[in-house]
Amino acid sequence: MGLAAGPRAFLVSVGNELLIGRVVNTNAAWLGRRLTELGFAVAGCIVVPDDLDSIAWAFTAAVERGARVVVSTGGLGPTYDDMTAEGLARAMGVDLVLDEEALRMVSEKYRGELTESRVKMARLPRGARPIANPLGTAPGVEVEWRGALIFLLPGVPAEAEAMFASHVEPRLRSLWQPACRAEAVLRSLGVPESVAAPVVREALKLGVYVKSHPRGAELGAPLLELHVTAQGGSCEEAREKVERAVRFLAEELGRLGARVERVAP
């Protein structure tokens, strides 16, 4: 069993610090997260840097590859390398519009203060949509183009987190029924990642993915935890898939000699 079933998502993230280690993507791990929540199969996710023809391929790849959704993190503010909205611009072949909604947003937030370093946050792909940014000064964005639905959110985490929950997650169960699912993760001491992973792949066969992370030494005193999810038609069947995999690694492991616990939820 691979990824859940779902609309495909993409994430993006732009940034030179990411690519060089200075930041560390918080923002990927928070949306996949929130959107693997809300029913999106999240396909992948691309760092690229500071550059306009690596933000264009970017969104491109990811629509390519069959997103619904994109969402991406940096690139909005008023300096000269941040440039994600033109590299999206570029991407869909249009051209960046000084946008009147952005630009009242920006001059709410400056007190009508504008600058060109200022306005340029105001200029967005045409035919997009701004997104007010409760905590900041840069509008995010989010337009559709070749069935996906692509939005720009800034790059502070939580600029970015209150943007998603404020407008992208309402949009998101506008248009799509969020999927139920289900979750358990079990602790195994004792028994080797390499030896578990028999066992693991059986357990994909009850309609369940399973995740092994190890946890300590493969020799010695190995200890794994397992990340057991699934979706369902109901919330109902999605947890009775968890329970049948979490009694059938437990037992199975347990054969192998591994003490195993379940430690959430």
Second form
There are 2 protein chains.
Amino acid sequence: MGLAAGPRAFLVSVGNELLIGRVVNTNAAWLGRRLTELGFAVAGCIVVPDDLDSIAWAFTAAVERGARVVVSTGGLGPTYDDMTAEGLARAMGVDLVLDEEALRMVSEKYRGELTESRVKMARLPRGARPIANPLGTAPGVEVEWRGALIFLLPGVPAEAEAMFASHVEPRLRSLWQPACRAEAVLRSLGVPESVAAPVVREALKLGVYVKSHPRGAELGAPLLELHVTAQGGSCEEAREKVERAVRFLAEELGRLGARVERVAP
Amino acid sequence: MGLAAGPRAFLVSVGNELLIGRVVNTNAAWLGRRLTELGFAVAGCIVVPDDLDSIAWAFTAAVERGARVVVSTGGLGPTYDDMTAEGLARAMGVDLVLDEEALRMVSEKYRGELTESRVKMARLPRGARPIANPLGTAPGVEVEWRGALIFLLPGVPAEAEAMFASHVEPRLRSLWQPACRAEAVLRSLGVPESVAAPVVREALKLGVYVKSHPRGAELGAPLLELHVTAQGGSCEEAREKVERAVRFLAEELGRLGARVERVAP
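Now that you have shown the form predicted on its own, what about the form predicted in complex with a further copy of the same chain?
Zooming out: every chain and molecule, the one shown earlier first.
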């Protein structure tokens, strides 16, 4: 049960604004979707405040939970409370060191006008490499630690997405050959979720993952959405599993009195 | 640095849909805001898939990180992959037991038509109490464990919010007398974040928390938003700290060439 197979990925989101509810964590949803599409099992997301000890804990926990890839967002800027690189260095038990390439990146952005707050953005955990930021000023960071590949991206969504596309995704594609993934979405009208539950459980034996979402009612009849996903060594295998489960669900829920239609893909 | 003082609270969000990015975690933002307003320091949010081991880990980690209050959302429904109560029971090392009051709640919702999938929603970790769900079918759960008060709420936002308002908030208010919190928001036009950084750092010495957010530029001049918050034993004390910091920031950033205006409250 739980998530489909695939190397485990973890997300770390850094920023008080996420925890006090001033900002909704859309970065995690975006990264979760992209990593899933690339074949990873996103096994957790840890949101922590701008606090060294919390940040260090989050990276340690992700790696101890078996993450092969960790992607963080937030805390890479010039201010005193941007401390993701330092928090990761603390977790790794290494120093922060001034990286020449990162310094060149930062210096270019500010046309050579460097201040201590700006130079700070070029201090990386020892052993790490900077990632170019095409849209903003803070470089990203890539480093390996305890069998995991860790990427630190900025919190500004446009910057994080651009750097994921230009750097993280190509790196992941070069290292992992992900399995193929297929999905389908069904709408079932006429049986409540608790009645559909035993059928859904039975469908799992076909090697798929099924999640049911109650969507209220239509003309008094309970409406359910069923998301069916499967992975396979080949795309054909994944598709076949999904099709078998879709047929099974339509037939069995129909037998219970539901009208079932496929809404995607 | 980090979050303001106040008893530590943690959020646990359960559901594959959050990790694969099909759903954005608005529950965490809503709960984070409410807990912050009640005077808690929201010190982390852990998002885990529908998987017993992951759920048990999340509750254990929250408590080990010093949470006095843990609020989870998701995984309380009738389907096979709703397993938050069982995951918490595993963490606590106790059985799931059929709770008479919870069973009465569930039975009422279904007018006595109980099935195994429905009865499942009345199985709580030993020692827990059910929380009435005014909008949906799955009861919530309240239990104490290792010095923390743990609340399990459903994942449907309207249900979680209603149960927080009707049950969780009154419970928290009866147990903790929170400190008062004040805030202000400033807009600074004309200096980049990296130049404002030393001034912001200096303002922290006034007992406030300041977070700066770059908001692009206006007519070529960099625009920053500064959020100033403080807590105090009394509301007056919190307000005074904020006012002192606002005056300091306006004066010092003005000295660097910025135009500073207060936009809230």
